[in-house]
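Only one chain is given next, in structure tokens, and it is the form predicted on its own.
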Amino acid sequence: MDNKQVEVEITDLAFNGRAVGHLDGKVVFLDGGLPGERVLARITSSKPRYDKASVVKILKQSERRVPAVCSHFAYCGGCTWQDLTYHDQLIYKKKQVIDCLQRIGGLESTLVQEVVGSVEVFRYRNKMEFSFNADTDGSDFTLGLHRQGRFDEIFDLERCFLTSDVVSDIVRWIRDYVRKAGLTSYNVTNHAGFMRFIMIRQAKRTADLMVNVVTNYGEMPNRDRFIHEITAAFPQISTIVHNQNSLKSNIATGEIETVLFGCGYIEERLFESVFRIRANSFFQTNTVQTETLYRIGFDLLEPRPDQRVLDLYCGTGSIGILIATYVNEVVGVELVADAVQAARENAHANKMQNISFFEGDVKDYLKTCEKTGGRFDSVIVDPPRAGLHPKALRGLSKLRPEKILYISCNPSTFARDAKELVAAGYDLPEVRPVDMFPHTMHIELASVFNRK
């Protein structure tokens, strides 16, 4: 049945951003297409319970469809919903949250509020990563973003509308420089070549700008020439960092870091606080909407001056430092050593003396609390997409804080964890979705669990 062409009525959007239709009693997941459209599609794979297909032609167009502004939209793996009105994007994101809570968490009575839309629907990202990929014989290369669904295909970026124009300009300049300088580029299949990634951070509040060059092992060739030429072309660059990475995994981090120019970090403001962000630090990528997310979380948590708060997966300490103003004491827990160092620097820079940081695994820290009788009035958790480790979830339940503020970037793992916390004796009256990533299927959540 593969490659067969069929007509499909699209009725929904799935959690992964694909369109959903039905054919001969089976679900069809389609790359492309919007609800309300009838399309001619090519079946790309067939399973017993569902088919996958790609849209060949739109036969009847949806009223929800709008022209995509980006020339890369047809093949880029980033803004998969850019052709859907922003109003409808928020509707489908809320629908996905409700579906996860009910289907995975069994939480029929939890109220899902309307999604808080992003103030900026374009140019909102403060961080972007761009990949090199050389031809197998090393004769040429591309520098840009991944084609949809492909780890091994990179297209040359001309302009991305999620970040500022200067970021796209820097990417194009570096592509030309690498070609003129004769530097080799990394091939994701045979893992040969030097240049791997370009990661650019640009603070929204301070305009600080970092260029992080991630390469295979080895010193940057002609580094002084590179620094002189790129800073002459872009005087707004605050700092340049070189990270060496020999790992085969396709992530833009480094094992050895060298500061080539400037101080090695940028500074960003959230509310009245200033945060130092290094090349490998985690920091929310939508600065303006991060303030919205944290404000909602604090309103739900209702912190008091007499409280002791535990901040798990604290990263560089932003949310813990911000809430320290309202409570008696905050303890942050983070596994990544560089992040803990940055968190301590940020606490010092903001003159916060009632917050401390523990370097270690969350589940181990909670196990220690269980043994020593450590107590906290409230706990904040902002875990990675995988959610809470099962042992961390059990440790949190045994800690029995009065309230748990859970910030999540993945409704499915949030719903899984919420089910366990409710079973452990907590109420979840409401969830407030916050859209941090317009034109993508991703959605952030803030909610507070109250101990019964």
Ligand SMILES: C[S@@+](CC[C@H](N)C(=O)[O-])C[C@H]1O[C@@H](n2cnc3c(N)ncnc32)[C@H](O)[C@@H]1O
Second form
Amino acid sequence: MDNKQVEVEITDLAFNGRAVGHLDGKVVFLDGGLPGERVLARITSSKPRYDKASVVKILKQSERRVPAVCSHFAYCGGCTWQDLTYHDQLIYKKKQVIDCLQRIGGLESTLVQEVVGSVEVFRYRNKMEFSFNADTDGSDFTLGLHRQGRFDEIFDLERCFLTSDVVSDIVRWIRDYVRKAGLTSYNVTNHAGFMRFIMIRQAKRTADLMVNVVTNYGEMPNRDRFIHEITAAFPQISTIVHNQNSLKSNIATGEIETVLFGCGYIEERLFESVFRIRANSFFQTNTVQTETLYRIGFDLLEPRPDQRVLDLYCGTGSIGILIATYVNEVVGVELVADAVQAARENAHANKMQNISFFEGDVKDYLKTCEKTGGRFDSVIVDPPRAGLHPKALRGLSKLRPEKILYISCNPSTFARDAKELVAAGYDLPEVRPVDMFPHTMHIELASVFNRK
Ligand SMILES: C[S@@+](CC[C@H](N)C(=O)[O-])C[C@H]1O[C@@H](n2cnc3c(N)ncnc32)[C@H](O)[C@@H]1O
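Right, the form predicted on its own is done; let's see the coordinates for the form predicted together with this ligand.
Full assembly next; the chain just shown is listed first.
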């Protein structure tokens, strides 16, 4: 069956961005094509319940198809939907949220509002990570982004349209520098080599730009030459940090951080508040849409001056600091020490005296609340993609706040957690999706659970 060529009518888009069709009563997942298109495809793998196929040729084209602007689109693992009109991308994102709520959460009556589209459809990211990958013998390397579905294949980036042009220019410059300076690059399978990632943060509301060089263990060779040459080529760079990372996992963080140039952080503005962001702490990636998401969340939460609010998974404290103006007291909880430090600095810089932070695991904090009888009127949760830990869900149900504002970057885990919260005695009247990541299948949402 493998490698057989077939004609498939595409009917839908799956949550992983793949196109869906049917062949002889069996589902086929395709690596391209849009709903309404008929394609010639090659079967690449065949399982009892579904086949996977690669599009060879589009036989009938959809009117929803638009030309992709990026020359890397055909193979880049970043954008999946650049060839679909933005209007249609939002339709599929809404459908994804509805499907999850109904299929996983069993929540038929929750209203899913229209997706709020991104103001900027290109160049919206304030942070981007690029990986090095050396040949196994170390003789050459690439620096750029992952090929679709490949953890071990990086292509040389020319330009990425999700970030500003200077970011791509810096990446190309560093590629040339590493080659010229004879530095070794990391290989993701044998873990040898020095240069691992380049992470760039560029604030949208200030002029700050950070270059974070993530390497294997060791000092940056010829660091003064590197700093001198890169800042001469890009005077926009406001800070450079070096993170040393010995972990085998493919993540652009470090265990030892050295500030090579500037202050070691960038500042970004949300509404009237300024936030300090360090290399390893979380900050929402689309600045403009973050304001929209938070505004929607706060409108749903309806904060009051007499309230005590708990901000769980608070990162660098942005949500808690912004809401602190409207309530009596806020407590933020965050696992990463760097982020908690930044959250405290941010509260101080924004003159917020009614907010404090707890460094630790959400489930442990909630356990302590249970033991000490700590009370909160409202709780905000903004967990990572994995959603809430079962013990955190249990702790939240026991705390029984009047309202829970849930901000989610993953409709599947949101739907799973929503089912539990509804079972624990909460109503979920509506969900408001906000698009932070045009051309990808990702979707964020804000929703408020009301205690019955
Ligand atoms: C999606 S981010 C949200 C950050 C913040 N609310 C914001 O908007 O900038 C999730 C945060 O949860 C933190 N985190 C992950 N697991 C955690 C846990 N078990 N307990 C506390 N914080 C956790 C991460 O470090 C990260 O900062």
